[in-house]
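The chain below stands alone and is given as structure tokens, in the form predicted on its own.
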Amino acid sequence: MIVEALTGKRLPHGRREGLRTLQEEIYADSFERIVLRPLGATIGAEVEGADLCGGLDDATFAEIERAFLAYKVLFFRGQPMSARQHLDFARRFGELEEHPFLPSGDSEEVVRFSKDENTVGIENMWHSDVSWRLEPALGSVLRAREVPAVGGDTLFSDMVAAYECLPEDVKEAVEGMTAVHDFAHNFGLAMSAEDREKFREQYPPAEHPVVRTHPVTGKRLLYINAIFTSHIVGLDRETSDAVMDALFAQAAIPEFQCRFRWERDSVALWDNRSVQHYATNDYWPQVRVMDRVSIVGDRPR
């Protein structure tokens, strides 16, 4: 039953109604201090009139969350920060937290990604950063230092839209499945398997909801992403397959997608509980150093 709804038909082509009344959700609300200019159907905008480099007042602050946790993600330009002014952005969202396998930038808050004719950037898969931590990060708050004159882009997924389009049968199939999230599946690859178990005594495998819903929305969304999720509890290793590479495809449907070119100083805010984003990789041996600052979040329900 689960496999036959899930991957025994292909999923209809055509409108996705689920994306019109997450619109007029999204729509109806109104902002007085900044300005907004969507990329996508349901995910992704520019804000304009926001100053992140230590002019940002609590009105306006307010104001970008809303719209934070309405569009997913939201983009800003022409933002010169300095390491300490994006630090103190990130932090009005949270606690921040650090990350035990990527390079560190101007402080362990700060991953940095450089890439260069040396160093190629392989983050160009479907994810949601740190799934396999049992509270995964609430957001991310990246910002250009270098790009390529031309590639580099970063797209996002509304994994919102993707849950509400999938088919009645499809959502009561997935309904209550729990998958397991794993540092090894990814970053445990170039590990000893002596470090790998080292670092699974600090960060065991995390088991969470297929379906989570938002702790702050309410909304209901898929948590499932192809390169931390390990399989699918209950399930043989056929089914969970199956069933899991039917759920990662979701991801890659581009109604539910918005795509950013960077330029210097643009800025990224994203909600990691309802998106999953793929930074392509189309600019090698260009350089392009990126700065990442996350937000610590709670476990998903």
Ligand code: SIN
Given for the second form:
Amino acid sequence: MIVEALTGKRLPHGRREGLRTLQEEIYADSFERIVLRPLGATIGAEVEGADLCGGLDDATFAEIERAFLAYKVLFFRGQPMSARQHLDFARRFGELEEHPFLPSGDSEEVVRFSKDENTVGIENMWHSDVSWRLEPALGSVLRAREVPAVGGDTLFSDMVAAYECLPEDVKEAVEGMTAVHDFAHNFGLAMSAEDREKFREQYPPAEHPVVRTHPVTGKRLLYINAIFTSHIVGLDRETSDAVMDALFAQAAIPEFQCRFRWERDSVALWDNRSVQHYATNDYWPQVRVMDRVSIVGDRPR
Ligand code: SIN
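Target state, the form predicted in complex with this ligand; input state, the form predicted on its own:
So here's everything in the complex, that chain up top.
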């Protein structure tokens, strides 16, 4: 029954009422200190007029915070931040996380994604960061240190639009479902069984609603991702896999996405509660070095 409702249902041709309504809400707001150049229908904007390297007054920050919630991912070009400035900017949104599995950069709170001819990009799967935590990250600030001449774009997908555009019977079918998110589903694969058990004590599998409510905007959104979600609670394996595949596929629908072409010192700030992202792996053997700082979030509800 659930699978029947889910499979074969894609974004219908013709009018996209859900997207249009969401877009109108986003565009209803206006900004005086920053200029926004929208990228996708309901997600992503390039920001002009903000200096993230220490020159951000409270009024400009307040506009950035408002734009962040509405557009879900913001991009800033030409921000040659020091590690300290990177951390300071992220801290304006809250306390910072340390990642237990990924390599650090200049401090423990900085995750460094460093790729070259010997290290290939593996972030080319739709995901939201650390959904295996009981309290997954609120958001992240990613800064480009070195970029390939061509390739290495990052795509973002709006999970509010992905939910909003589901057919009504599918929304009903997934209402109240919960799913398990588990680090072992991804990071755990490269660990010894002993290490996996050790980390499991610290990071037990986390059960989150499949449809969560954004704690600030109140928007309902799909919260399930291909890297860390292992199964839907209460469904047999076959049904759970079918439901997850159908919901994972929502992130890959271009109408819900925006795509960013990096330059050195570009910065992306995304709301990890309401978007998924995908870092293209199309630039090997070129060098690509990115620093990510993530902000502690709250328990999905
Ligand atoms: C990530 O998955 O957080 C990394 C994104 C990127 O390198 O573009």
